[in-house]
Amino acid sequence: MRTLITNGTVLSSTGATPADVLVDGDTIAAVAAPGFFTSGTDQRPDEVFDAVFDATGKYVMPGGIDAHTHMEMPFGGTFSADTFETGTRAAAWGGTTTIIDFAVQPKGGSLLSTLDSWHEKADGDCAIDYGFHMIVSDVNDTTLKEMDSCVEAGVSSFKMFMAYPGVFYSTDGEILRAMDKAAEIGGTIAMHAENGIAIDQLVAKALADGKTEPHQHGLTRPPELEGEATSRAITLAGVTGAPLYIVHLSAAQALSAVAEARDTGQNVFAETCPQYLYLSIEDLAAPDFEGAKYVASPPLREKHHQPDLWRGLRTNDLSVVSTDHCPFCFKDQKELGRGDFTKIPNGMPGVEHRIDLLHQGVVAGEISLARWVEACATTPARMFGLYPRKGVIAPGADADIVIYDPAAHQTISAETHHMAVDYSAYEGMSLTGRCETVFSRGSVVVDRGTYLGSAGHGRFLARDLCQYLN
């Protein structure tokens, strides 16, 4: 099948150009100049192509690559409410067209196991294209061996946890052992960082004063812990030679050491979240329980972060922007930490808005077209193995496309929204800009406020290495 997208504005890393795009089948043929496909012809376009998008207002940019999502994840005692059909689906609506989901190796058990175990989640389920990488808890000479049957088998990225002592935490040692690893494989480490032993003692000091509403998850897990274990993680694969990737940032003092450690040409990264860049710690002290709703971690910080957040996405000391979505509901899951914080699953919805809230950056000025394109598509592309085949808009590609119309006005509603969730973290805030028609490989599974995807369309990729190191 061959279809034309012509009069639009396509947008790359390096910025916009008007330009038509032409899709042949799974991928993109061709870019060229508007009208270069049907000139030297009286035929009408719809006469050549099997389909012709007209572009004219719009933005023709590279589907979105989140790379990191939650679905379907175990947590607490419960599931992440989003399967990878709905929370795929849910994607593709918001102009996403391929995930990174984390798969959770239990202690005792084994990677590769996992990986099987993530592969029989996500096999025929998914709408858009997805990857893994694979979450490491348990540290022994088994696992470290198998890390280099991941990367054969197509998953180069492996998650710590700082955090979480007792379910998924490593200690200072597991973490040197398998940077160690990852240095020798050319695999990428991504650290949540927190420091979960002090977080503990906090933790249990509030719960010993009474202290029990969500407000205190944000005052137990202080900004300056989140600075210090990024800092330590820093150090531990400075000593390895690791690369090292800092998940969900979202505090200043973390962001200040990831940009020392670039500024000294270290293999350093990090990604932010759409809720640290909107939302606060404000929001997790609403009355009546509300604010349960917005408990992640890392929490939600004062206003005071959020310019720094935005100055480090324009100078690219925060990378890439992921939503780190784990919906739970707020009927019958988050409600199991009423008296308790600590009980309250960890995770906020947010995949079906990530570009359209990343967007109102551009709207205001904080970053520029590239920077959004960047961040949302290129980097992440090429941060994991997935450049050239995504991320952009260049013959060979895959034919992963979004035309979004920037003058497109949209509320965020729990009403309207496709995730497998009660209630919206943005519910309420108006948004300019909106995805009008997506394409994964070639195949519209959005178009104008239609669904026309399905299960199964959706592919695993297998990623080569991080594009980005020294």
The other form holds:
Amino acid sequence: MRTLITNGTVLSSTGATPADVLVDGDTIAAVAAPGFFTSGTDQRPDEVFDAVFDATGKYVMPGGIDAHTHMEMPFGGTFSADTFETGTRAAAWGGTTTIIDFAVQPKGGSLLSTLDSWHEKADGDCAIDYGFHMIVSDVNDTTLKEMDSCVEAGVSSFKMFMAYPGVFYSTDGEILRAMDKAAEIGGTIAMHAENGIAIDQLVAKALADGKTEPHQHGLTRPPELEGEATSRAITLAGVTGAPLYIVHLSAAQALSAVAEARDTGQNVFAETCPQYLYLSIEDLAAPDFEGAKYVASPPLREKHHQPDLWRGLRTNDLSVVSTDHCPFCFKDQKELGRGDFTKIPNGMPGVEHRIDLLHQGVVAGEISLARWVEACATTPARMFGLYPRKGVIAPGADADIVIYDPAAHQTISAETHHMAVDYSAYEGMSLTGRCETVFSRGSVVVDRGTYLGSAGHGRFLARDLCQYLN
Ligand code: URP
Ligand code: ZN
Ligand code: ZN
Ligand code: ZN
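For comparison with the form predicted on its own, provide the form predicted together with N-(aminocarbonyl)-beta-alanine (URP).
Every chain and every other molecule in the complex is listed next, the one we just looked at coming first.
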């Protein structure tokens, strides 16, 4: 099967250039000057190729990589509402062709059996390619040994929590031990950096004062406690030499800590998420318990953090944008927390709209086209050992390609989105730009409003180590 994508503007992490792209089977065969593949023949392109896509006026960009999703994730007795099937389908609609999800080690469980059970959930169900990070919630001799086997199995990054005492939380000593191991084997530690011990005190005080509404979720997790935990994680990583990746960074205080560490040459990286760029703690204060829709950790911040985050994206102190897609329906799931905000399942849906939402940053002049592609595709590929198979339009790369119409208009709504969740955090937001055609390994998954993908097309990606280390 040979497919020609012609007359488009090919985007990369370094810029934009008019070019034609030839896809042969699963991979990109060649990228050449416009007209190159059709010159010197009297035949029409559709006689020469199996399929031809005219991308006049469109971007031709690498498929997005969402390095932070939670499909079917257990939380507080319930599960995030997207399965690997529905979640990867929604991702594809939004131009994301790879996800990296999190396998969650239960306390007392082994990493390898955890990995097996996440394969059971995902294998055969995904519409697009997928990999796993491993959440380490129980640091002990066995777990530490198993980290080697995880890396060998293509799971080269380990998430740990300074938040959620009693659930996923690790002490500084446990973190230090896991970081020591990560440094030895070249694995990356991905950190949820919030001071959970201090937060628990603020939460207990709020509840004792009868403050139970969703807004309290934000008020009891102040940005200073994300800044403190981020600094501490950086210190521990510095002591051990482990590469550190701060997940879902939301606060200016945390960004300053990351920037300072990067200035000294430490292997510290960070991602932010669209919700921190566009939504704020005011959304958590919505009446009638509607604020529960916006409960995620770290919480949405005051608006004044947002210009700092955009600046961080420009300066590469924030190098990746992921979604932390962790969808819980409002009905029956978020509602578990009526009368007690601590019972609201933490997380927000977003896997479908990351690329479109970040495109608004291009439209508004916050980031360049190249930076958009870099933060959504190229850097996550390099960060998590998938480059150059993913994250770039180049010969030999997987043909994960998005034809993007920058002039299209759409309005986000739960009525029309494809995620298995009964609300949208961005309901009514109008956007400029939309994915027109999405290819996963050469197969058309979405084309002009029609879904053509299939569960099971997506394959597990055994990942290499981080490709940015000093
Ligand atoms: O609230 C959130 N972010 N839920 C998902 C789990 C996590 O901490 O990333
Ligand atoms: Zn987290
Ligand atoms: Zn503030
Ligand atoms: Zn998460």
